Structures are given as C-alpha cells and as structure tokens.
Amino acid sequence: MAFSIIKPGLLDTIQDMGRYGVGNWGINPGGAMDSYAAQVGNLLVGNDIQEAVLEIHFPGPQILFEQNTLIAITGADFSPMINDEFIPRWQPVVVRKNTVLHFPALVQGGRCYLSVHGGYCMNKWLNSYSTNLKAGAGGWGGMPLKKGDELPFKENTIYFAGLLKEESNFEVLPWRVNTDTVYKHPHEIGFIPGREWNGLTAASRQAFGENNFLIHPSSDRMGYQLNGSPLTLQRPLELVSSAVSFGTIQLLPNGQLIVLMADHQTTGGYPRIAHVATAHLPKLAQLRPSDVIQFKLTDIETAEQWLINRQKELHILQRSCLDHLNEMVC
C-alpha cells in the first residue's frame, strides 16, 4: 500500500478530468472542481495531465505515507504540513515513509488537490477515475475516503529515498508554478450570455453585470446557489429540458440564480441566462459559501483566447516539469 487514511476529512474523493460521452445515459461528467489545480498537480509530479488526484475540502484528512513518494498539493491553502513542518503548495515535495500529511488551518480557497507520482492504482468506471457520489461508482468504491482506507500507487522506477536528506521528513524540489494570473481578482467571474439572456428585462441584464451575488451555504459540488437582487423575465418562459454544462447559470422561479458545478445534472429546464467562461471556472471553484461573486460580461472570442492561452501555458509547464524531474533522477 502507499498511503492510509488516519482521519478522514470533510469530503475526500478521487477525481480526474471527468467522465465524458455518457450524458445520454443521464451520467454527468463530474471530475475535479478546479481542473487547473488538478492538472498542474499532476504535471508537477511528472504524471499525465489526465491522471487521478485526491480532491480535499476543509477540514482535511490526516494521511500516513507508507512509502517514500513524490507529491504536490495545489489549489486552496489549508496550511499543509508533514508531521509538524509546513510544506509549500504548487511545488513538488518528496515525502519520507511513515510521515503524516495534515491540514490544520484554512487560509483561503474551497478545495485542494493531492497528486502523487505515478497516480493512484484503481479501476476506471466508464473510462474515468472520478467519483460519482450519486451513482456510488468510480473513484475509491464510489465513496469519499474513510478512516482505514489504504490507497495504492501505480508502480514507478524512481528511488525517492536518494532525494531525501538524512533525517529530513521531506525535501522540497526547486521548481514551482506561479498562479497569479489564473486566480487574479478571484471574485470577478467572466461570463458570456446564454440562450435565454435576452429574455431578461433590460434592468435585470444590467443588474446581473453590476450587482454582487452571495454564495449560499447550501452550495455544493452540484451547484452554487446565489443570493442577490431578484432578476425578472420580460414574460414567463416555458422551456423543454435541454443540455446544461459546468458553468451554466440558470434563473430560478424565485428570481435567484444557480451556477451549475462539476456534479451538475445533464439537463435542465430553467432559463440559461449565462455561462461562466471556462478559463474562470478554477476561480469559481475556489470560492466558498458566503463569498461574493461579481459577474463580468465578455464575448466568445475573448473567452476562447483565455482558454487557448491557458492550454499553451499547461503544455509549456508539462515539458518543463518533465525536464526538471529527469535532471533530478538521472
């Protein structure tokens, strides 16, 4: 085995980039809420970008490593510690066998990700490792991790003990990721108008782009319920349920909004007034209940360019991390 759960966190689940191609069966994609953090974590430890990671909410788990390994923690800052020493986020760390990872304090963000070199050894369900809690499938038995669970890693050929200094519990490797541009202005979320955008009154369209919205405490991986000044339609709309996606913003009958998140349903019948720009979904995923959102209008061309630039940066990061890792172990 590779690590075991001494104490479970609030919601620790195995996720990857999602389960696609089965929406016609009513099975949503799921996957990591903050796909950027999950992908970067994999790249930092030399994994394929699609490899599974552990998504952690606060309060986080206590994890005992049963072998030397290379890890990275990305996303939210829950003050990660190995035994009694803090370790950095967004940077690869070699940890020694029989040390304990824990998360004593929430500093900022909604969820963090633990990636391990080689990835987790488990079976895919419908071509994805992601945990589908509603179906009770995927991930680690379709459930959040619990006390006593022991997760194996895939085989690797790196002798990590050789990278550890004598008597040290861990060794921080000398490359890291700068995420300033990705999470800059964390409460400003870009959107493009949806199919029913023009069904809103002019005053409501203006209010959507100018007012602040508060994330309701009942929000979860399925959707963020928002509280704000009610929006109104020009006239009632009767809609046939149609496809929705991660980031779709729907108008509820009471005039409030819901933003669909990673575990969203496959179809919906409420007006789709807007869609969050894909490049801003990581920022949205790191917001917590009672945080404020301000939506900023953009256009499809700009939103596409944000995403293209992000993918180019990930490609460069992948090459760079592999080069650094090869230099360390050769």
The other form holds:
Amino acid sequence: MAFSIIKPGLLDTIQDMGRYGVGNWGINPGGAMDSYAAQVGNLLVGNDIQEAVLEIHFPGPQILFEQNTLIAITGADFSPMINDEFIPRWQPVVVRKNTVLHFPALVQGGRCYLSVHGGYCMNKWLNSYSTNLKAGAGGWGGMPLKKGDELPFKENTIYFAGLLKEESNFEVLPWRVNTDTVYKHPHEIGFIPGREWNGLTAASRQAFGENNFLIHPSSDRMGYQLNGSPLTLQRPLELVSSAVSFGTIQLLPNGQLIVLMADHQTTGGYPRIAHVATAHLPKLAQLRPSDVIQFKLTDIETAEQWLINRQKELHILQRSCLDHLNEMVC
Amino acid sequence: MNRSTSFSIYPLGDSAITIDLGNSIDEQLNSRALAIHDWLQAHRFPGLIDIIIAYSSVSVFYDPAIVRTSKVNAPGGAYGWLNGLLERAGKEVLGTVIQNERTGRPAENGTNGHSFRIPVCYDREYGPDLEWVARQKGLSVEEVIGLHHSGHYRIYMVGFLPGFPYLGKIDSRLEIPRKDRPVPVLKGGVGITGLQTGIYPLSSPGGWQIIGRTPLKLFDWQVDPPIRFQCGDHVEFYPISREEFQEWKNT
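Any chance you could show the form predicted together with its partner chain after that form predicted on its own?
After this comes the whole thing, all chains and molecules, with the earlier chain placed first.
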C-alpha cells in the first residue's frame, strides 16, 4: 500500500489546503500553491478536498507504484508518463503495480499535483498535512521527499484493479475536468487595491495597471519577486508590522514588487499596494520565472463572486466524480 | 498619555480584513489589539480561518464563500458583513478598554500575562554585531549589553518565523537600523533593530543586528503547543557566560 521514490524531484512536498488558526505563533498557512489543482486532484480519485496531495516541481521525481493505484495528476504539464507511455492530466488513471511514473519534459506551468485514492497516510501537525520547511514539521517528516522514501496510502485500492486490461500498464477512466474558466488568460491577474495603494504616485498607480511585470528567477513558494519599472510612493511610509496574506503585493524599498505566496511570513512591514484576487492565485501559481504578469483592477465584490462560483463548481465536480467512480466499481 | 479612540478598517484582499488602532509600537494599543482579538474569539462565525494580532492591529482571515452562504442577506457581501463585525468589535472593546484605562483598572487582557527570564550569552562569538552597534551608538560593548539585559520587555506579537517574538521597547540609546540585506542567523540569535528586540527560534536569514544568543529552545514542533509564550507576555534577559551557554546546550 505505497509508492516509493526512485529518484526525487527538485522539490516534492506533501501539501493540503493549509494550516490555519496558528498565525499567532508565527506559523504560516503553507499549503498547496495551486489550491484548485490540489482540490480537483483529490476529487478525481474520490477523496475529500482536505486530503494530502504531493506537490511536484520540475524536474519531477520518479515514482514506483508498489500496488495497483487510482491516481490523478493535475496542475502543470510536465508530460507525465507511466513507463514509456504518456498519461493525461485532469483525469483519473488506474496504474498497475510495479510501474514507474516519471516526468520527462516541462511543457507548461509551475507545479503539478499527484493524488492517490484514499490519500497519503501520515500524521497531521497542528491539524494539517502541509509540509512546513522552515519548522521542519508537517507532511513527510517536515522535508521534501528523498530517494527511497516509501509513502503509505490510507486505503487499499484493490477494487480498481479489475479496470486494468490485460497487458496494459494503466487505464484512463473516461471523464475529465474542464479547467478553462480557471486558467484562461493565464497572464492576467486580478488585484484589489491594498491599504497603501493611495500612497503611490498617480503615475505609479497607472504603471501598475498598465505595465508588464516579469517573474524573477529567485521566486519560490515564499514569494514571487517581480521585475518592472520601479514604483514610487508620494512620500516615505513608516509602517509597524502587521498581518499579510497569500497574494499580498508588497513594495520593496528599491521600488520593485514581491507577491507573497503560500509559504509567506505571517507578518510584514512593507507597504501593501495590492492583493491578488484569491480566485486568481491558482493561475499565478502556474506561472514560472520569466513569465509576464499583467495586473487587472477588480473589486472585492467581484472577487468574492469568483470564489463563490468556484466553490459551486467544485461541489458539482465532487458529486459527479463520486457517481462516476461508484458506477465503475459496481 | 491620551491616545486616540478611533480605529480604521481596511481589506487585506478578498479573504482577510484588518482593524488598525494606530500604526505604532505602544503598550496600550497592543493591549487593545489583544482585547479585540479576544472579543472576536468570543464571536466566532462560520468561515472564520484565523485571527492574527500585530503591534497595533488585528487581522481576520475568512472564507468568503462560507460567509456568504451563512449570511445570505448580508449587504455588501462577505466583506460588508466582516466590516460590520469589526466595527462592533472596535466600538464595544474600545469603549470598555478605554474606560478601564481612565479609571486605572487593570486591563483584563495581555498586560497581566506570563513572565519569562531568558538567558543570553553576549560573548562576541555569539553577538557578531555587538562591536558594530557599540561603535555606531558611541557606547562600549559592556554598555550595550547592560542596556539590553536591564530592560523589561513586552511580547507585542509573534511573527516572521515560527515562534519569533517581537519585543519592545529597547532603550532608545540602542536604536539602530536593520542591515541592508539579510544574512544567516543561528537559532537562538538575539537581535535588535529600531526600538525592537527579538529572538530567532530557528536558523534563518535575518536583517536584525545580532548581539547575543540564547541556548533555550524556543520552538519545538514536537511539543503542543510548540511555543510557550504569547502576545502580551513579558520577557527579561539575563547574561550568561560561554561556559554556562555550553552547559545549557548540553543539558
């Protein structure tokens, strides 16, 4: 009831929807960078959206399945293969025991997610499976996966084995998630003005909405540094530290911007000129260094509506995935 | 000191909201922030994710979809409802707290928290920036050390790293800017910047001037809770020798 890591990837960590309620200990939420892809991955294999998933960066790992397993791969396209055949993303796949999953080429996106039916079996830390690399806690021993790690699953998926045809290494189940509404216009990122937005010069406010910003190579799960024409404040601001959020856009003293991502610090003292609309964080999580961002002004009510629509879609998806899976095994 | 009784509320994006009591490092403002935190804890609602205290503000993190589902008739959506809640929190809490402050009644929140005594080795090996700070401030190294460990500090907030306490205020003769860029700081490092002092519970890049190191383990993920102190508690430092530091480490 496990898979094992033959060769680790650049950064393979166990994540879930994040660790909440412990901000006053300075412990950040963490969690999947692309929460949409992580949730859909779980739904495709019949899990609750709160289950742990494996977040994979490129170059990806090589993984040996030690049993027949129902999996799904969602998010970035690293051209996933089982042995020497490609498998689709955003679709449930039954894989045969003793096959190897690997990711030979980066096609598009920042990180992909591997979910297994039943979920990964490990202890929660402070009510979450997410790996907190700073604290060295949560997930799989608080660390990225390494060679030889064997990750156990919670459930035996033997009843999916009947779906495997003789001689084939995997069977793709015939339903697929349409992700168009989530990832369309990948470079357009909606923003809500932040507390210090009006502290920017009029020219800088205009530049923020009109100019392109490039994601700097040093960007990671903590934050994306952006390269663009520097923005300026009307006058210097002295701020005492206060809470920041996933998607907060801070203005650094050199006029450049940083977008705080899933592993952000709980508090910060730089001017918060804007915040990424939460519904657009999955798009942002799939952008890579050197990709371009164009920020588009939106308002809170619209951003809330996007989230409500997203949640409804996920509810519908959850029901239909469970129905399909039940039909398959009955 | 007669502080303003006003507050402001602003969105932190579409899923969090902040009530700001005055943008300064001030014991009374921090006590008020704690009182607002406690009020909000007593008024929890479906969709609440976290409540974070900072120097002079409290931020509420929430799931707008859940708030909207449970408060279907709220005008202005989830943000409108949260804004109303924080208005109430601000008015009710500041009303009571300020009354208490006027009549000299001890505050019920935070200011009577726990006290901790933390050993610090101010040896130059453990305080790589001691001499630079002393030179900048026109003090001897011994004066810097003395000023630092003779203070009584409040934990205003915990942030930045798991278990990193923001303590204040230090003696204004030690007020010093942070470094231009972060450098590696060892676990236990005791730093100062501005009127703040703090302790790095984990090894991490950091920009504060490091003047000593504690052998105490401030953060232990295997213990529940992983940190023992909280916002509103008090801290004193006392100096220990290199030998004592090593002994402590070995126990």
